[in-house]
Structure formats: structure tokens, C-alpha cells
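So this first bit is one chain, no partners, the form predicted on its own, shown in C-alpha cells.
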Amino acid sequence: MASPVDDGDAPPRDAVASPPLLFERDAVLAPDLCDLLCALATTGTSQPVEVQPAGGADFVVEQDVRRAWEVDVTDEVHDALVDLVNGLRPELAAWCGQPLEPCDAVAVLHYPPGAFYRTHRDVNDDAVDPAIARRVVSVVLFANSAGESFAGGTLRLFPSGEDESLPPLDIVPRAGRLVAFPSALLHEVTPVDHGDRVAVVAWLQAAST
């Protein structure tokens, strides 16, 4: 069974993970932000999200692999994202023990029900864009709660990788927060049983040297 981390019931953090598995931080998103990126993914424009085949292949959409949508935003809402996860660039390069580049883009998920991603991890030596080998650090910005305003969506990180030695930790989605990982840990978003699961993702990459 995996090990939620969401608040005071959750078991101490010493015995379910340790840096540099899990970064935290609550309350990055304000809640208008919030509310706002939530609006826009329910009633504004989006498209499926695409994923890159085995083998290096062009990104296509495959819905039994990856069903979501990335919802459109406008600059000043994209660049507003940017610069908080920028703003905790040193923190994370510190987290992680390496530089890392500035983020240049984030994307705006649209989990509806009966969307998810299946187990995969977020760097890939074999991809068409170099900066996707360079990934270091997987970022989450969770827009609403489970619970709240949708059920399931769970990310669940596997620290074990395929070996399954231990048991998976899941990340309760909780408006406001940011959690961060190694992109190449495995991980998978569970299905979202109903409602809809909005997130903010970005990806940090190591500093050329």
C-alpha cells in the first residue's frame, strides 16, 4: 500500500522518505491563481497532451499512455508560473546538490475524469529534444485538493523504480502546493475517478557546464 503524504496524518516524514526523493513546499500558488488556472482549464481552450514513443520517436498523442490536456494561458499568466518556480531555483539546486538552468516554460494540466498517466519517468536519453536528457528536477503545482474538488489524480512516486523493494509514496494533490522529484524517478498520476485535477508542471534542467 503507498504511503500518502498530504498533512498531519501522514506518517513522519523520516519514515517514508528522505532527500533527495521529495522536495515540499506549501501555499507557492496563491489562491487566485488558483482559482484562476481551475477556470481556464474547465471553460477555456486545450489539446491533448503528447508523449514521446520508445525508441527517440516524434511526439504523438496516446491516450492509453497519457490522457490529458494542456489548458491555454495567456503570457502574463505563463510567466507568472515561470517566475515561481524560478524564484525557487537556488532551494532546489541545493535540494538536488547541483546547478541547475532557469526554467523557461511550465505547463497547465487538465486532468477530466478518467484521465491519467501511466508509469513512466520525465527524462529520456533517446529524446528528440536534448533538454529532455538534460532534466533534472520534475516540479508540481497543484491548482485544487483531492477530495475537495476531484477524487484520485494521485501522483505516485516509486522509489524502488521496477524492483518494487519498497513500497510506492503518494503525493495528495492540496491547492497551493509544490512538490518536486528527480525526473528520473518513476512516477505515474492515477486515475481521476471524478472532477478535475488541474497542475502546473515544469521540468529544471542541470547547468551546462
Given for the second form:
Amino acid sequence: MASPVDDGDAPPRDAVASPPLLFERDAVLAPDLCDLLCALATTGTSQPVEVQPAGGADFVVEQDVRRAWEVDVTDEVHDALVDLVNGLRPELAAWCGQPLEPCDAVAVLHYPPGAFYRTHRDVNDDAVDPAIARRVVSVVLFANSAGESFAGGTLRLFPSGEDESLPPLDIVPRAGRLVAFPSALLHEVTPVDHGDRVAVVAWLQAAST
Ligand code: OGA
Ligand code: MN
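Provide the structure of the form predicted together with ligand OGA, given the form predicted on its own shown above.
The complete assembly is shown below, putting the previous chain first.
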């Protein structure tokens, strides 16, 4: 896919969208782990995921903004996922051009039919939680594939933010693939039409100097 980054005719870009918009790596999640996460999502226990409203209020469930469920996983599975993300930390730091703290937590998300996450940023200026305020890199690992396990559920990035002067970049989930993008970038998960979308999310913070 053509990257807008080197397009000399493009309008000035959002500071958050440069340098490179997207880091991608296939086959990060092994097929067995993908299968396990998908089984846990559909047969295990989960809770509605919360959002933090603007202004820094407490986390709340707002299912018109974010309709997805966080899946309970064992410590062993959780730590294996954290290790996978941290294994790529040097490359992610090189990609985003700054040192990163190790990731210490991930969330396994289940998007059943009708689930979505409206346009949002993973970090914003009024984040009160210092851990959130220092998010630099957002990571998504797909445990199953659009077109096979589910329909819809596209991860859509908006390189120029709300003004949409640059076209959105659609990332079609594919089992095992890891993608990373700047946490300040506007993005959404479009509604799942049918099937069950399962993905892991994590964030890496800037290393404190
Ligand atoms: C998030 C998010 C993307 C996805 O949880 O903040 O943007 O693909 N998730 O589930
Ligand atoms: Mn997000």
C-alpha cells in the first residue's frame, strides 16, 4: 500500500503522524495461542471494557463509545503476551525514534457481532493517569482474521486527525499479525458484522529520562 509519508504534494501532516505511521509484523502470535485466545473469548469469562471520558473522570462503561469485552486470561497467558510485545521493544523504539519502557500489561479484547470502538486516541492532553499520559506506542495483535472468523472490525487509522485531509488507513485483521501506531493518532474499530473478533492491545510508554 502506498504510504502517504513521502508524498511531496500531501498537505502538512499532523505532528503525531510522522515519522512512520505504522509498524507491522506477521506471525507474532503463534497459531496455538491465537486458537487459545479465541476459545477463551467465546467460552470464558469477560467484562465490558471501560473508557476514560474527557476531563479525566473515572473509567466507566460507555457502550455507545466502546462496545467490547475484556477476556479473563491466566497469568501465564498474560505474561506470554507481555513477553511477545517486549521482544519487539527494541524494534518499536527504533521505529518511533525514542526509548520505551517495557510493557507490563496487555488486554485481550473480544468484539462479538455489533461491537466497535468509536474514533479515539489512546493518549490525550488531559489524561490524569501518568501511565496513560506517557503512552507513545499503541500495539494491536490480531488473534483471528477478518474474512475468515468475522466480518467488519477493521482497525481504521486517521493520519490527519479529524480534518481527514489524508485518507484513512484501513488495517484488516489477520491472525498472528502485530501492528503498532502512535498512541496520539486518531483511530477506530469499525463494527463487527458477524463472527467474533479477538485482539490483544498493549501500550508502550516513553522511557522517563
Ligand atoms: C483500543 C483499540 C484496537 C483494536 O483498545 O484502544 O484501539 O483493534 N483497540 O481492538
Ligand atoms: Mn485505541
